[in-house]
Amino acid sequence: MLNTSVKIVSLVGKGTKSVRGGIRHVNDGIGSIIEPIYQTSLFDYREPEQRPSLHGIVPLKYSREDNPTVHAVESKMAELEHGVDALGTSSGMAAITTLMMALLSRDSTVLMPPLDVYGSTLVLMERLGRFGVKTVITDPPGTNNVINSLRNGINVVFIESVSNPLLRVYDIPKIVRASREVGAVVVVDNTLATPMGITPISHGADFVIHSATKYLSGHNDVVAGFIIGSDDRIKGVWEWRRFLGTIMEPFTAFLVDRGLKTLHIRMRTHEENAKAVAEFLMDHPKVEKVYYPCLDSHETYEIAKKLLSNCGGIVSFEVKGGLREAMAVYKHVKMIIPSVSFGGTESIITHPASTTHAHWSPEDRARAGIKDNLLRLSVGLEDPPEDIINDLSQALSYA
């Protein structure tokens, strides 16, 4: 029998949690230590009135609706993340395309630091103003340019915990203080930091999503995303995920909530190699700049330092030149990926602007400070001193 409501006990460590948290959905009788894959499309329905109701809106009996896999993984991302609820999509920008169908309306008006967030975010904000939806834009990025762009009539404040790929931290509390002034709704992408990192609805954010291809997952081998909620208000988006058709899929589920196993440890390591990286990188005669938000360098530092629990594994650099001598180095790395992404177990290098910022002009890119000698770096989980950083050096001395 489909047991609905399996929960440990309350958790209060957050590698418990990544373990061992959220609600199971197991057959009684089978026994098995681990959440199954519910592989199936539909489920009986002969008497409604007897199905659980997985998110307390509707009987389960459509996997578009809700999946037991699914759910697993959600409640456990609830717990991590402080929500009263969690929704399971198909990527991050399904998550972030569905909660702005539910939040906003024609006539709405979204604050965003645009040249701080994820491109496709702010692609997709502009195209939703040919439905009427209005974008205030912050610029320069940071706390307090978001703060003072705040007035009545912004429904929407859509920020970064840790900003891509400049690692600007920004000051939930502070954001989240002044939003309330106006009656805004905040909205925090917290891919970077993670729950290890920081817990949003924990200051005061109203909505967390994820895309958890990232290091949710951990291993770059999923496509998803999720969204978090501080309260009711998450029903009214899990109805626009039905309508869109946005549900994560059941064998996706599973290997999240695998990758969620090691999230804590997996993010212990990528700090502390991270952190081996950028100090390297800090004393490299080939390298002009280099962020970190735990190096007391980085211009969001002190924000860092108050908010943070993990800095994570991130470490962007500026190679002496341009972009010729910063493309010597993406091109001659041999152990590090050339590729795009980051959070997973391998050590990848991402030139962002002729990749993830490429549909950017040159005057945006140098507003929001991506420079062409700029590389992000993805510290994986290999040894540093032995490998990355050995990779690293051979590759700057074609720079």
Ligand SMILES: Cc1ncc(COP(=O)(O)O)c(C=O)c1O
Contents of the next structure:
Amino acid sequence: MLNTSVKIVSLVGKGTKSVRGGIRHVNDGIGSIIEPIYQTSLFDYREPEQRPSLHGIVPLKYSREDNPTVHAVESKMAELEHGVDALGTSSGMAAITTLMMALLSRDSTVLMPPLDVYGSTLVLMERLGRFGVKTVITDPPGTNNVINSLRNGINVVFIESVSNPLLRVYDIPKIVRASREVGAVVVVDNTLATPMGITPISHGADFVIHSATKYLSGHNDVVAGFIIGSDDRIKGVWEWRRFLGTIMEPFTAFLVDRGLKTLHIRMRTHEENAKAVAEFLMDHPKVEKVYYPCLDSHETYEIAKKLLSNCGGIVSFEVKGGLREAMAVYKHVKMIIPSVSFGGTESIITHPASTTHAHWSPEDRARAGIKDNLLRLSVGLEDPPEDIINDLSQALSYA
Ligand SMILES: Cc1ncc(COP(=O)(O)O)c(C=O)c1O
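Mind giving me the form predicted in complex with this ligand, seeing as the form predicted alone was just shown?
Next comes the full complex, this chain leading.
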């Protein structure tokens, strides 16, 4: 097969890998230094042996199976997450659905802390019950409860490295050790932490998934996802992506690759800004409690200290009083945008009880610790003292 790919093999730093990592398909005699957007649904297939095999499975022929622009960013993500290969998907949910199709069959059992995973992930697992998949739930959330719920017959353990909105850090090496004893596959959603915070595969996880809609692309302008595999089982996941048709679009791949080039810098600044905001909120008389993984008051601080190399850009906080006081803050921000999602350049404030967690019962929200006065702030890249903190300060005066 014709080799048209270029890969720099000796990259060490995470920043270098973000900028230069992965395979480029630019040996085309033209000299482009950036991966082109291969906006084509098919590839000339007169001589299949002349076509490269991007994932080592089939020669390149059809963009529902493989696409060079998508492959460029996939190979970069595999490097960043210490996996053997990665697959780009049309969304974070497409990544989870595709992986679950590959891993589960009738009577499979999945273990997850349901009050501590993204809501749609939980609903998906519940819906898979129609096909005979069982979900074991650990309640309340936390590493020890996951480990205590493990038993023979559990096939998959699904956790988030840092959960949302209360930012609990899960002890991945401990969960991996316990899962090995019962033969369960460990899947980690690494969306909040990003590979700048932790690389779950280097702690023994089998698969990592991402909503690349968030920090990886980083600019609130795409919906995308990734599945990263620790070994050859990723080839079976590739088959499912091909049948489900959940591959990432080439233009989206181009934007995600562009976003990844500044991931290390953005995450550093997100963290710096979030720390400044957390400190401001801790001292504020109208704030009841602040959640940030690297505050020593956080319930999983010791795990964060041990595992995280970046604490991320999300700060959650409870406003003194109740729903009325929290909504007063939410409604009065001026520069910060009241909405959903996180991980982009713009600061976004979310009221979980009425948006992301609105479909939960009040009892479930209470068990998860998500109170009506809780707000989640995705701290963006604006200047904290002049703008983010000033805006919060004026909004808090309405509480
Ligand atoms: C932790 C986490 N995982 C997965 C998803 C799903 O990603 P997407 O919206 O890209 O489908 C989200 C979305 O908010 C999320 O927060």
